[in-house]
Structure formats: C-alpha cells, structure tokens
Amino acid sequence: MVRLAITGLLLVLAACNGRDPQAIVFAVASAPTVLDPRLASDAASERVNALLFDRLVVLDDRGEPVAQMGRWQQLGPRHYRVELVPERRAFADGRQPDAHDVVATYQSVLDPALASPHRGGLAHIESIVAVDPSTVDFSLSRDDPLFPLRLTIGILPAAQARQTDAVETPRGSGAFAFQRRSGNGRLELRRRSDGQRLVIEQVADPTMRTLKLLRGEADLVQNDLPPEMVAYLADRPAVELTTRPGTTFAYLGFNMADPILARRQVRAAVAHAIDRDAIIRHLFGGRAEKAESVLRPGHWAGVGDMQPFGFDPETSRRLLAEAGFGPANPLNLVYKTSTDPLRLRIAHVFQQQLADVGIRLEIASYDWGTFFGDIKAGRFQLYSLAWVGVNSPDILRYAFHSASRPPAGANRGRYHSVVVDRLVEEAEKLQAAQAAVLLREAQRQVHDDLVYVPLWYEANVAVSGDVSGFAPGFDGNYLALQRVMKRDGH
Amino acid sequence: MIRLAVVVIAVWLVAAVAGVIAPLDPSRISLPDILASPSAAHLLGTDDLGRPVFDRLLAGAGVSLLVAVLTVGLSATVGVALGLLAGYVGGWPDRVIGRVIEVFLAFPGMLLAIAMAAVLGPGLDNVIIALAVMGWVGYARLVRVQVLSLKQSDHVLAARALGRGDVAIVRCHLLPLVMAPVLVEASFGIAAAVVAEAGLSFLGLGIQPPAASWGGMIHDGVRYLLVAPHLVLAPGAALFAVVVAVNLLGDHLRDRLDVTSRSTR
C-alpha cells in the first residue's frame, strides 16, 4: 500500500512539473524582446522572428540575397519588381500572403509612427505598389543596385501590419507558428510541417543552462557559454557539440575625437600590444578566428589579403616612445566594457598586455544600458563590442561614414575619412561586382586608419542533448530548428 | 576547540602579513595556466585568468583582516562615544541618539551596507565606511544600556560625591567597566565584518578586480563550479574557518569576562 502511494505521488509530481517530454526545449541566454520583425533589433528577437515570419529575401552564407517569398528583378536603376513565389507558405490563419501584405508591411516600416529601427535603411523607398496579387513594385528616390539586400524584413498579414504598435500574437508565414508566451521568458512555438512543439526558454546563467542540458531538462543550447564550459561539454558523451565559424566580429574601438587617440601612432601601439593568438588559443579554446574586417573574407565584399597588425611589443614600445610616452610619462587610458564575465576577462588580459608595453589601462565596467549609452554618446577612450549577424555591406556606411555618428548611425568612434565616405557612396550606385571592389578598398582604408583594432570572429557553438539534426547557423541564426528531431523518433 | 580557533586566527594573521611582505604576484595573468587544478606548481590551482589561487587567498586574507580591524575600530570608537554620551548625559542627547539607533536598527544591516556601498561606489575605503555606518549602532546601544545602569552604582555616586568631574568619571569609572562587553561585541563584529566584506565583494560592491578578496574570488569561481570547483572551495573554506574561529573566540571571551557565568560555574 505504501509503495502504491509513493508511486502514485511520484507520478503526480512528474505530471506536475509541466514538461512535455515530446517538446524540444531550446535554452537561450536571453529571450526575444519583441515578436515583430518590423521592430526587432536585438539578435535574439531577429533570430526568433526569422522562425515566425518568412521574408521576401534571405541572405546566404556569403551574404548574397536569395529568394524566399519573392524573386526580384530590376526594371530600372530606381525600380524593382518582386514576384511572390507560388510555393510560399501560408500565414498561420491559412491564408496565403499576397502583394497587399508586402505593401502593408513595408509601408508600416516607413511609417514614422511605428518608429521601426529598419526605417533608415529603407528611407529611399518612394512608393510601394501592389501591381497584382502576387507582384509588388518598389520605386526608389536614388539608385540602389544592392536594394534586394534590404528586402529581409518578415512579412506580416496586412491587418497586423496596419497596427502602429508591436504585434503581441504573431501570425506570420514562417516555419513555426506562435503558441504562447509567458512572462518568465518562455516562448512556445509549433513547427508547421509536423506539429513538433518547440519551447524557447530563457536561462540566463550558463552553468544552469549546462546543467539543464545534462539533466535532460533542455535539448539545445547555442553560444553564450564560457569556453571552459564548452570544453567540459565536449567531453560528455550524452551531448553532441557542433562548432561552425561565425560572423560575430569583435573589435576594440577608439575614440578618434580624443586628443591622444586621434594620433595613429598611439592606436598602432595599442594594436601591436595585443596578442590575439594567445587570447584565441587560451580564452576561447581555439573557437574563434582572427579578424581583420567587419565582413568575413568569404563574404562577397570581404577582403582576404589584409595585412594584420601583428603582436609586436617592441614596435609598440617604439611607437609609444615616438609619440612621447615612456616610463617617465606613461600613457594612461580608460577602457569601457560591460559587466559580461567573458568581456571582463578579456579586458583584464588587455590590461596586462598593454601594461607590458607601458600603457596603463583603467577598466571601467558598467551595466549594459550605461555602457552602451556612454559609447553612443562618445564618452569613452577605448571600448570593446561585437557586431553580431552582420551580412550586409551597409555596415560600412553605418559604422564608418562620417554622417553615421550616433544617433544617425554607429560611427561611435567619430571617424572621419573623405576617402571612405566617397568609396561607400560610390559603391552604393554600382552593381554588386563593381561595388565589391570599392567596398574592399574602403575596408582596407578603415583597417589602415585603425578605426578599430579588429579582434576575432567568434565561432558558433551548439550543444544538443536528446535531439539530432541541429547545427548552428553561420550568423548564429536558429533556422536549423526547422529540421531538428527528437532522438526517440518524434 | 578554542585552541583550534586560535590556530586558525593565527594562520589568518600570518597569511595576511605574508600577503603583504611575501614576493607574491596575485594579479599576474598567465593565459596558459587558466583553470589549472591544484598541483605542485600551483598549490591551490589557478583561476580563470591563470592567476594563482594561493597567492590570491593570501592577498584576500590581508584585505579581510584590514577591513575587519578598521571597520570594528571605527564602529566601536563612534559607538562607544555616542553610547557614553547618551547614557551618561541623558536628556535630549539620549533621546536623539536613541531615535537614531532605532532608525538604523529598523533597516536590515546588510541591506543598509549594500545601499551605502552603492551610493559611495566600490573600493576598499568605501567598504569600510559602509560597514562602519552600519556597525556603530550595536556598540552605542550596548554602551548606553551599560552606562545607564552603572551611573547609579555606588562607586560612581561616591566619585561624584568626592567632586570628580564628569570626564574623569566616564574615563576612570565607567569606560573600564563597559570595555569588557564591548570587547566581546567587537570579536563578533570582526566575524560580521569579514562576512559583510565578502558579501559586498561578491556583489561587486566591494574590493574591485584585479585586487583579490575572498568574496570576489567566490563570485568569480561560481561560474566555473562545474569545471574548477577549487575556485570556490578554497576561499569558501578560508572564509568559513575564519568566521567560525572568530565567533568561537568571541564566545570564549564572553565566558571569560562574564563574572556571573563564572561564579555559577
């Protein structure tokens, strides 16, 4: 009788934990903040929205546009036509997306009332017209041969797109349908092809994420794990580790408006003092690659033969001496970073490596909001950040054009180069092949001017437990969730 | 047990001194040694930046001792002075000090210290100030109560009848008598200060990296609990041992100084 009671109690407790054993649980460091592709700007939201909403165009591994919902043709320098493909997926309500949905989505992005962060990149759209139910014409106010790269916003049903506030219950035509969302960062989706349930659960602490994976409470984890934890998981037979080179570009930024850092000599001294190889080998466990530019060499506009600023303490000391700094007059710099543990570790390594050549680095770490606010406002000397999921060459205008100082763009270092401005502007008027030549030249100039010390591309690492078929996307996207299966056959 | 406590405290003192005079380099980063396990080369292993945990433990011992001594010294000085004033003078100074004590006691001590440290900013000096602001209350209350009782005692009344001044009475007839309970309170205060400093450093409000502190070491080590438990175990064990030892010593001291308990034994 007692055994029966205990068994019954255990069964009740097991049923009460609320877990569906058939659901795939994806543990993430931060939950998406917004489920509306028009308003998403953080990486987590972008990645989840890509599961919920199909787009006219997606970018492939080389950053080149590929048709998803629509095939485009250029009718004139300022006129593009997009034909919706017949095999496009239906919205969650069963209706097939049509030209009116596309028009409504893009018009809402351009509507200042929505305050979409994507509006700036599409501001040159003059008109969007539905020619017929499956054809949309875009007219532009200036030549833009790279316009298809900008057609990557998820398409909403017209009724939802007309809302001027964020969509709460997304009904896109993506591979997954929205089920429910709870306040504790838990999001439930259903795969439309086979009804597979997917739970995206926020577990902020990496140790907890790892433990959940090992205990079977989570099936998947991707990135945001300390390198030591990745090495620990690599030795566990119960989980499978997949690594893929990533596009996340980490850099050390300078404030060019600072009287000391405005001197290239000083910036070069900093660059030559940093031993990237050692950091990649020991801190990242080799799961990163040295970077020289924001676009990977494999990108269609990437540069493969950039001469790196190598680790050379002697050159660094010589440059400092030439700039008037030495033991009697040491160079003191302040480095701002977030409170993220890995970023702080890297900061301390920088501090020591710079100290070895005679630069005193003071580390100032702040919560994300304060830190990012200071960087945007130009209140810094040195800082470190990373560009996540960068695929479009628009990044060169956004980050380095002199007109892109915050809030207009992300030229946070107050960099000004007539040459780079001209190259970026001219590239925007050319077809991809010719534009790539100018964009490469612009990247070489930026590299030579040492606007950033380029650091590394962080690899994407996925760890899967009781599931198969998952591999991280090249830019950290979650699109492989379309194919992932529970190991027991579900 | 008390012998063990004395040994632990002696080791703590020696470690604190060694942390200052020994040729250690607790902040030197060594990337190839990251998260090395305890070995002959690294007695307690290394941390997430390849720094020797043993060296950092010694440096942390110095920090905890410094914070404990200065915090207790400052708290006791202020608390005893205000307690004497309130208890001996009485009247409105007693009422004002009494109300202030009640206000401070209404707040959880650690919460107040966190708020103070957040306002003042992180750093060794600010930790001491924050903990002293929280710590003086206990001494003041204790001394006030003792003085209220003692000032009516025969020897004080006799001294007053013989024409001794207030300062002399306080210095010669009251202070020596209140010092025994203050000493006991101070011994517990040292343990509390060690824990509070570790707590503030754990929360990032105390000693700032790369300087070593036991709380900061535990904070840094928690992330690697699965792969390098020695990062938490070493400073955690040190903190535990010191706090227990100081409390045992405080208990022993109380038993020794408490005349009532000695006479009933």
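Since the model is a prediction, treat every value here as computed from it, not as a measurement. Rigid core (definition): largest C-alpha set, two forms, superposition within 1.5 Å. Positions refer to the first chain, counted from 1. Compared with the form predicted on its own:
- Structural comment: of the residues V129, A459, T315, A262, the hinge joining the rigid parts that turn between the two forms is found at A459.
- Put simply, the small part of the chain turns as a rigid block by 18° against the big part between the two forms, using C-alpha fits.
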Contents of the next structure:
Amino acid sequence: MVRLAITGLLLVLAACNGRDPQAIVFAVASAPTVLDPRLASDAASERVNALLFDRLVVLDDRGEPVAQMGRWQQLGPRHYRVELVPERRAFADGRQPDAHDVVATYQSVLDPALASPHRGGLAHIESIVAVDPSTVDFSLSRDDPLFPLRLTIGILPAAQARQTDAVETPRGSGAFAFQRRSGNGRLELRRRSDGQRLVIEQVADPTMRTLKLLRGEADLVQNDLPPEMVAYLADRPAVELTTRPGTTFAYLGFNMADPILARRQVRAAVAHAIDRDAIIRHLFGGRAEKAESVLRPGHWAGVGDMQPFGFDPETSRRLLAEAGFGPANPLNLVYKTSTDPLRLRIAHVFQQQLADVGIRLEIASYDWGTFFGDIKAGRFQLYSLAWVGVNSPDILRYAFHSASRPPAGANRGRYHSVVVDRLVEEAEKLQAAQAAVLLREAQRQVHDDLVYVPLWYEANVAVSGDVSGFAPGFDGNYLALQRVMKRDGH
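The form predicted on its own is what I need now, so please give it after the form predicted together with the partner chain.
A single chain, with no partners or molecules, comes next.
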C-alpha cells in the first residue's frame, strides 16, 4: 500500500522539480522558530543555531565539556577564566570574535528584559569582565565546579547581543552563514568553508518529505518518519539510510497545577495504562529504547537502575477506583499535541490504551507554534514532547527546579519539590563525581513523583539522496552538514 501511494504521488509531482541543482536541500518537519541562541528552546532552533553560532564550550556524547571557542581554567572556587583560542572562526562580517562579544552575549542572557530561558542556569554569574581582547573572567556568587558545562550559549557580535529582542539576521561565527529566510519555513545558509548553499525547508508531512527525497527535490531527511516509510526507504537503491541510537527523550507531561493531575494516584494510573513496548514495536519499528530519565544511563550523571512504571492495566484500574473514578464517574482528560502525523498516531494509541482502563482522553492537535505556546503558558492537562540533544545535567534545573517555570526555564508542568531543588542546588557546588550522586537522587525523585511518564529514547534515522557524508549526530544534531557533499563533487 505504501509503495502504491508513493508511486502515484511521484507521478503527480513529476513536473514540479524546479530546484537549484547546486544547493543541498534538507527537508525538516519543523523549521527553527528563532535564530538566536539566547532565546532558542525548541529542538529545530537549537540545531540550526549550532550551525550559525560557535560556542565557548560544547559537550561530548557523555556530557563532558570540550573547548570550542575558548579554553577554561578555574582560578578559584568562584572564579573562572576563559582564553579564546587563536584558531577561532571569524563572524560573518569577517571580524574575529573577542572578549567583548563574549561579555555582551552572557550579560544579555542575564538581562531580565531579554527573558532568556537560559537565564536561570546562569543566574549565579556575578560579573563578567574582559581582561584583554582574548580573555574573559567570570566571577560567581557561589562555588560551581561544573561551571564549564554552562558555557554553551552561542556567541553573538556585541552589537547584536545588546539588543533586548530576538536577532532577525544572525551574524555568528559558526560553520554556516545566514543568507535569507522566508515565511514558509524556508531558510537559506551558505557553508563558509567552500560556499556550498544549504536550504533547510520545512515540509511538515513525512510522506511529502519522502517524496521530495525520491524525486530529487530534497537531498536529506532526518527523523519524524513512520516505520513503514523507513522500511520502504531502506529498500530503495537510490537512497542511503543511516540509523544511530539517540538521546532524544520522549515523555508524557502532566500539569501539576491541575487539581486532578496533582494527585499522584491519577498520574500513576495513566503511566501504568501505557504499553510502551507495543508503541516502540509497531509505531517505531523497534527504532527506540525504553527510557526512565531524561539523561541516558551512559551519561556521567545518568541512572541505570530505575524501576519502570510497567504496563499494568489492572493496577491502573485499581488506582483509578481508589481515586474515585470508574464507570459511574469516568476520568476525562485532554491531551495536547502537534499536527505531526506520527505524533497524532501516538496520541490515538494513548487514547485507546487509556480507554482500556476507563480513562477518556480527548486529543487536541494544533500547529506547532500554537501547541508549543500553550505548553509554555501552562494551558494543558497532558501533553507529549521530547527533549532533544540533552547531554548537560543542567537540564535537571532547567526542567524541574521550582524557579524554572516559563519563561525562566522549562518547568512546564509547574512541578515543585523542595527535595529536588535542594539536590540540584547542592550538586552545582560539587565536583562531577560527587555531583553525580546527588543528580542521580534528583532523577529518582522526579521519577518517583511522576512528573513525566518517561517513554523512550528515539533513534536517529537519516536518509540521504544525491549527497554523501551525512550521518545524524548522537543527539540528532545537524553538524555533519559541515562535511556533506553533493555526489557530483559540488
């Protein structure tokens, strides 16, 4: 059926290919919403900003800090010095980033007027001083042995960093330079090393992304493909399919301020009603792994022995009855999601699985902007999202600390735990080995409190056509675009 449908649509699109043959076209499910690393909070924006803006520090696949623009040294418990590396890339205007750009970028993140979601994790910066053109000193209000992990904000030119609203025309020092952006989700970049044009084009429907790839109207597609489409593409000799285990953590989130969902019994009933194994097998074709926490077990602060909330309909029904719900008083909940076809399919599976234990789930789907705006504003009961590219333990403060409610962070469920707040704050004062012990305790507490129903880590699946050299990053990043080449040599 999939083959017949795609074949028919290919015929319809046969005369529609008017693309520039020299450009590399990357078809994505969601276009970036903001091209400003100080304000980015969605996965698409984070990934594209990493192409446009270099950072002082990047994190490897275990979450360890690695120097990019700057090397750091700790001069005291509350004093860090960053030396910019001589080989750092210039900004798009040809000027090499200097200490004043670093100072302006980090000061802007700390400015309440900007309302950066990253401000909370950096609020303990007391002062930032340019010692000389290539040296910056950070003074902190408290001890923070893990401070280098927080130096991952893309660096803007000082003039742009002083703006108190989002940058519209980014001028970073990343591997790609911004060219233009259109209102239909199309973004054009230029690779600075060789001038190669890159077009990032939003194509929300996965079938249409596949068709564009097969017709030569797109060169790359990554993730957000249903399993039958992946299986179909795996058999096509004209394309190359690459799969890599991922760190993308999918979860079902609760509004803890909702009077019904504030009750742990109800949240546990929902958790035990979901059959993750069936969803991974049938909707992901096995290309996902069950997850229990936002950090993978292999991360330096990860937890590998968490007791899962297993699929147990009888326990779910018992918990509902204890909470006062049953056939005479059914539990009605509203679940918000995007219009992405795969996410809608997952929503309908949730709906059926919850119905089996007596929970009526209403699905409300919206375009991405409306959906994400509602989630940040707390206008939901249940929703599902995924943390993409997470490899810093800072995520525990950002997502679960009571001071991180939007816009100060991403505690979207309005969770409050004195225990988690204390563990996160104490961990931030310790060296990595000691901090890991507390961070694991914090994750166990979040898990036990059922802030999320942890779902799975989604594998990264990349499909390429008339290009070579692309493979998805461990966290689904787009950094391989720095090396990808057209097969004809361009």
